[in-house]
Each structure stands twice: as structure tokens, then as C-alpha cells.
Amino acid sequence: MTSTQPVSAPVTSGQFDVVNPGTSAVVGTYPIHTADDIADRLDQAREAQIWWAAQGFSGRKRILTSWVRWLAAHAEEIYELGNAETARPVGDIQMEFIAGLEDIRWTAAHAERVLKRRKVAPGIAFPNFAADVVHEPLGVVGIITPWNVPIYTVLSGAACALAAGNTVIVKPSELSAGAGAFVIEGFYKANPDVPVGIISYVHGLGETGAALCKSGVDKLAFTGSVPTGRRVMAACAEKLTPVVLELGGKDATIVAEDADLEAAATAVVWGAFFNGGQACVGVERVYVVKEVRDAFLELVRTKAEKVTAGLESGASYGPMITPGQIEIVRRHIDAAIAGGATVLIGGPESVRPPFVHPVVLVDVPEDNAAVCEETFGPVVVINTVEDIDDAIRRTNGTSFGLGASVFSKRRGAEIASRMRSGGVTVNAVLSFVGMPSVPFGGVGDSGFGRFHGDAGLREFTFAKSTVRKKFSMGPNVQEFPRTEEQYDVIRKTIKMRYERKFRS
């Protein structure tokens, strides 16, 4: 069978433009797909999933590897499209692209190890049985991706689902629709003989995303804001569709008294300002122990002054993607200053739409919006703490729990173990995000469920148990009538196996 995407003409209910946020130039025009379009994709996906699952781990690995090779061969086109849609530096696009390729490569290579059938012990109550467990694909997975890292989130989300034997329907962000469509179409260009429906996409606005949630997919993975995540979960609840939610964060970094301050300052400045701060994982809060505060702040000042926003070659980051986010950034800066914060770098004058230039705020009250709410822009708060216990209390004093980091030469692992988040980096920032073998996801308002790693592969499967009676033995407690002999055997077993271990 020869594949195309889509296989049938879209019903659509209009169209929308993707606009470069830095130049306002129209990059592309796309149809708004309807619930009927999604139903068509779902029918194709269900039929294709039978074929896809039948390929087994080795067959899927071969096809996914071909996709990776095609994507790598078309890297320059992907960079160009990504830059045109989001005006982000090519370096940022390269970073998300290689992370996405690694996710596909890793899941294809490790799916069999993680998900294959394995024998398990049947337990003392059933010694005449054999038991095994296998992780089977759910069926069709829906994926809704954001605009801030549009290539990575499509590839990363699809990687685990596809490697586990599911088919996938992706709804890319309407702000970066072309990049998502391009990499998905590449799947078929790399593998022209596979059936239509293994991976497909739909375009549109919020209504299209809502329709995908209600379409009857077997699981829905969403990456985005907390408010939208709540709406996604509510919509999926109508059909009891399970969800993976990778939501916002207010990631904290702790700088201990024994930290390498040069390395810490370098990492904090990059973590706060890469991608213009428009990342679910980034450095938004820093807690520095008072003994090293002044030296650390001076290093941050020196490094942050070299960070630039713009469209020209060599700029550190590009424009804010949405006007609404600019207003949130402006509000947080104003709230911090009104609350008594010291401005180390930038200030209200840094907000020059469509750009926000670097802002570093020092000693902001913990109940201030700039500390409590996700800013999602190039603003970092650095607060002074008495000691590590104080830093950990403040770090964990939030409803978010996506990422965190700590800088300490001697106590890094111990401090990390006390930080409440889905991932922690010691003496660096955000590194866990780019490791395909490491589960990625949050706790609290940062969501639940995992991408990446063994946990990410299992996320898109269900565990199926099979038990087999090998021979009969008596007394059999699974038949009537029950006898006193049976009860007596169970009493003696409980005493011998369990009770004696707890006698004082």
C-alpha cells in the first residue's frame, strides 16, 4: 500500500494562518479540521494499528529507524521551517530536533526489552500455575503539542506510542502547524509502503483539540498550560479516556555555599533565557545561600548583560510567540518591583514587543506573582536563603513540580533527594529533558504520566496478565464444597510464612 497524509479530502470549517512572531509575515495557511476529519483519521488509525502491531518490535524498529534517517537528511529544511514559524534561533531548533531524533532511536531500540512478555512468580497460593505479564499497545493515541518546541514534542510524544505498537493522531499547535506536519509527512516519505494511518495529523484551533479529546482515542497526551490541561482532562473524562499531562512549571535552582559559582551562574543564565524563557522546564526561581549571594549575583549580572533578544544572527533568543504571554511577563515584573524586589538586570523597559529582553529580579517576596505563577518568559527571580533547609522549603513550597536543579560540590545528591519534582539535575540544569532513557514528567500542577524511558514506553500500553494451570493438586480452594482440611492448610500456611516473622 502506498501512503499519503491525509488519505481523504478534509471536511474543514475554515482555515488559519501561521505568522512569524518577529516579522508578522504569513508563513503558511492551513485548514481547520473538524470532528468528522478526526473520525476519518481515527478509522484509518484503527485499521493501520492492526498491521503496525503485527510488525513486532523488530519491524517497527526498522520503520522508525528509516524515519529518523529521513528526518536527519532533511534537517536544514526543518531548521528553516522552524525558524520561519517561531523566529527562534537555529541553535534552539537544532537542540530540540536532536532530542526528538534520540527519543525515536531509543524507544525503537529498547521497546522489546521493556514491553516483551516475561514470566512472573505465581505465589505460594498457586504453586501449580505458571504466570506471565506482557505490555500490549492501547490502540490509537492522540497527541496535542505546544508551539514552544513544536518539533521535539511531536517526535518525543510519538516515539513511545509508536514503538509500543500504537498508532498516533497528532494535533500540532496552530502557531507552529507546519513543522509538525512536515516531520509527520516524513514518516511516509521514508516508508512509502506502509499503510496510511500509522501516524497522522489534524490542524485547527481549540475546537479541533477538544474534538480530538472527545473522539474516542485510547489515550490522550497533552503538553501545555495548566488551565488548558484541566480542560483537556475534563473533555477526556466524558469517555473515560486516560490522559498524560505535561503541564507548566516554576522550576527552582538551589545554589549551595560550596557550589562552583561560575558554573552555577552560567547554567542559571542559560536556563532562564534560552528560548526566551518560553519553556515548561527552565530556571524561573533561584535560591542562593547568603554566604555566596553577592559573588553569585555579580557573576549572573556579568553573564546576563551579554544575553540578547532579536532576529539578527547571533541573538541569544527570539521574540515572544504570543502577545498574551508578553502581558503576563509585564505583570510579573511590575508585581515584583511593587513588592520590593531589587532589579539586577532589565526591568519594565525590557518589555518591547515582540521582544522581552533579559530581566533578573532579586529578593522577591515568596507570595508574589513573580514567584508563585509560571512566567514563561525571560525573567528569573533570585532569592537569598539562610541555609539549604530554607532553600528546600521554598523550592517545595509551590503547587508545581516539573524540574529542579542544585549546585553543590559535596551535597548535590542529598539535596536533590529532598526536592519535589519529576526530574532534578545536579551541577547543571535541565539535562534530564534531553535524555531518552530518563522518564520525563511532573507532579502536582505540573501534571502526571511520563514520556521517555521505560516508564514512557509503559505509559502507552496496558499490562496483560496470563496465568495457566499446569496440574491439579489438593486441596483446591477454588471449588465447592470447601472442607475443614482446606481451612486448616491455609491457617498453617499463614502461620509458617508470615506470622513467625513478626513474633517479638
The other form holds:
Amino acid sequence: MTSTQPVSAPVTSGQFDVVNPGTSAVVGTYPIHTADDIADRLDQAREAQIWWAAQGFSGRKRILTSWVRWLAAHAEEIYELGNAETARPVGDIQMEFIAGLEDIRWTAAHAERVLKRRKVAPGIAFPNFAADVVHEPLGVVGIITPWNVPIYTVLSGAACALAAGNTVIVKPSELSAGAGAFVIEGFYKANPDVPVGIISYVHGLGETGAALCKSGVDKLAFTGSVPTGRRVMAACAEKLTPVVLELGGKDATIVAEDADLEAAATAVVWGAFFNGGQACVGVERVYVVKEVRDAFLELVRTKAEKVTAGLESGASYGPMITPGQIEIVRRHIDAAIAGGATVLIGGPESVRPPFVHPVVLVDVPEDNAAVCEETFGPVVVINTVEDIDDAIRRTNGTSFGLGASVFSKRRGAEIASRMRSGGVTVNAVLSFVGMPSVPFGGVGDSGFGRFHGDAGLREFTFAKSTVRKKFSMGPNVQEFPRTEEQYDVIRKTIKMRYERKFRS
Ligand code: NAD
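Swap state to the form predicted in complex with ligand NAD from the form predicted alone:
Below is the whole assembly, all chains and molecules, this chain first.
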């Protein structure tokens, strides 16, 4: 079978433009796909899945590896497109790109180890049986992605689902539709002989995403905001489609008394402002113990003053993606100041659309919107705490739980173990995101389910148990009539196996 390009669905309705948020230039115009278009893609994906599953782990690894090579060879085009669509600096695009490549490599290399059939003990009741468990692909996985890491979220989600033997339909964000489509088309350019439908995409706005949720895909992996996540889950409930929700965060960093303050300040400034703060795992809150507060603030001030927003090469980050996001950032800055915060860097005047220049707010009340809600902009709150217990209480005090970090020379691991989030980094920030071997995902409002690692591969499978009777052994409790002898054997087993420990 050979693929027939293009891999997007046919157009049966309108279209939309992708606009560079820095220059307002139209970068591309794309069709809005409908439920009917998605149904066609789904039929194709179902058929392709039979072929894809039959390739086995080694066949899929070979094809995924070719895709990685093609992507690497087209890195410059990807940066250019990513920059044109979102006006982010190449450095930010490179980071998400390499993380995506690494995820495909890792999942392709490890899928067999994680998912292959393995023998398990049949248990005391069935000594005459053999038992095994295998993780089977679910079928077709729908993936809906956000704009802020538009390459990584397509590659990372697809990596887990494809390596596990599923086929995939992606709806990239309407704000960065071209980058998502480009990397998916690369799959077929790298592997011209594979059937179309292994990975495909549909374009559109929220309505197209909602149609994908209701299409009958076997799992829906959504990465985006909390409000959209709620809608996705509700839409998927209609057909009992299981969901993975990778949602927003309000990540905290704890700076302990024994922290390397220089390293902590450098990491916090980068973690708060890279990608213009438009990162699910960006540092939005910092809790610094009172003994080192002043020294830490001074270091942050010096470093943050050098961070610049702009379109020119050398700028630390680019514009905000939408006017709506600028308004959320403006509201949080105003709320913090009205709540009594001290402004260390920037302030309301930092909001100069389409840019928001760096803002550092100090001592913001914990119930303030700037502390409780995801800001998703270049604003960081630094609050002073009495001690580590206080820092942990505040860290765990929001509804989110995506990422976190702690700086401490002696107590890092202990403090990390008490922070309620899907991932924690000690003496650095965000590092777990770039490690394909560790599961990535959140708790609470940050969502559930995992990408990456063994858990990320299993996320797109179902566990299938096969048990086999090897020989007959009486008395058999699985046949009629039940005899007194059977009752007696079970009575004695319960007594010997379970009751004795309880008595002691
Ligand atoms: P968003 O929720 O506005 O949109 C995400 C995607 O959902 C887009 O493709 C959009 O078209 C689609 N969509 C919109 N309405 C829909 C509906 N009713 N049904 C189905 N799909 C629908 O998010 P965004 O602004 O693109 O991205 C920013 C958000 O994503 C932030 O909250 C950020 O924290 C989060 N995010 C999370 C992660 C993570 O891994 N946890 C990674 C990146 C971004």
C-alpha cells in the first residue's frame, strides 16, 4: 500500500487564517474540517491501524526512526514556520523540537519492553493455570494540541500512541496549524510506502476539536487549558471515550535557606520568562524562606532586568499570542497591586501589546488571582515564607499540580517528596519535561493521564489478560454441583491463609 497525499481531510466548509501575533501578517490559510471530514479520516485510520499493528514493535520502530531522521533534516524549515506562526524565538522552538524528537526515539526503542506479553503468577486458587498480560493498542487516538508548544505536543502525543500500535488523528491549534501539519506530512515523506491514515490531521477551531471528541475515536489526548479540558471531557463522555488531559499549571519553586541562590535566581528568571511565560510548566510562583529573601530578590532583579521582549534576534521572548491572553495578564498584575503586592520589576506599564515585558511581583496575598489562577504570561510572584513547612503548604495550596521545583543543597529530595505535582525538579527547573523516560502529566486541575515513559506508553493501550488451564485438579469450584468437600476446602483455605495473621 502507498500513501496518497495530502493527509489532511477534504474541505467541506470554511477556512481560517493563521496570523503572526508580532507582525499581524497572515502566515497561512487553512480549511475548517467538519464532523463528516473527521468520520472519513477515522475510517481511514481504522483500516491503517490493522496494517500498523501488524508491523510489530520492530517494524514500527523502523518507520518512526525514519520520521525522526526526516524531521531532523528539516529542522530549519520547522523553526522558520514555528517562528512565522507564533513569533517565538528559534531557541524556544528548538527546545520543544528536540524534546519531541527524543520522545519518538525513546518510545520507539522502549515500546516492546513496556508493552510485550509477560507471564504473571496465577495465584493460589489456580496453581494449574498459566497467566499472561499484554498491552494492546486501543485503535485510533485523537490528539488535540495547543499553540504554545505546537511541535512538541504533536510529536510527543503521537510518539506514545503510535509506538503502542495505534493510529492517530491530530487537530493542531488553529493558532499554529501549519507547524503541526508540516511535521505530520513528514511522516509520509520519510516513509512513502506506508498506508495513509497512520497519522493524519484535521484543521479547525474549537468546533472541529469538539467533533473529534465525539467522533468515536478510542481515546482522546487533549493538551490545552482547563476550561477547554472540561468541555473535552464532557464531549467525550457521550461515547464513553477515555481521555488524557494535559492542562494548565501554576508551578511553584521553593528556595530554601541552603539554596545556591545564584543558580536559583538564574533558573527562576528563565523558567518564568522563556516562551514569554506562555508555558504550562513555567515558573509562576516562588516561595523563598525569609533568611535568604533579600539576597535572592536582588539576584532576580539584576537578572530579570536583562530579559527583553521583542521580535528582533537577541530578544529573550516574543509577543503574547492573543489579545485575550494579554487581558488575563493585565488583570493579574492589577489584582496583585490592588492586593498590596510590591513591584520588583515592571508593572502595569509592562503591558504594551502585543508584548508584555517582564514583571516580578513580591509578597502577593495567597488568595489573589495572580497566585491562584494560571497567568500564562511573563509574570512571576515571589512570596516570602517562614520556613519549608510554610512553603510546602502554599505550594500545595492551589488547585493545580503540574510541575514544581526546589533549590536546596541538603534537603532537595525530601522537600520534593512533599510537593504535590506530577513532576518535580531539584536544583533546576522543568528538567523532567525533556526526559522521555519519566512520565509527564498533572494532578488536580492540571489534568490526568501521562505522556512519556512507561506510563505514557501504557496510557494508549489496554491490558489484556489471558489465562490457560494446563491440567485438571479437583475439587473444581467452577462447576456444578457444588459439593461439601469444595465448601470445606475453601473454608480451610480462608482460615489458614487470611485469618491467622489477623489473630496474631
Ligand atoms: P486552548 O484550550 O484554548 O486550546 C487547545 C486546543 O483545544 C486547540 O487546538 C483548540 O482549537 C481546541 N479546542 C478549543 N475548544 C475546544 C472544544 N470545545 N473541544 C475540543 N477542542 C477544543 O489552549 P491554548 O491556548 O492553545 O494553550 C494554552 C493552554 O494549554 C494553557 O493553559 C497551558 O498551560 C496548556 N498547556 C498544557 C500543557 C501540558 O502538557 N499540561 C502543554 C502546553 C500547554
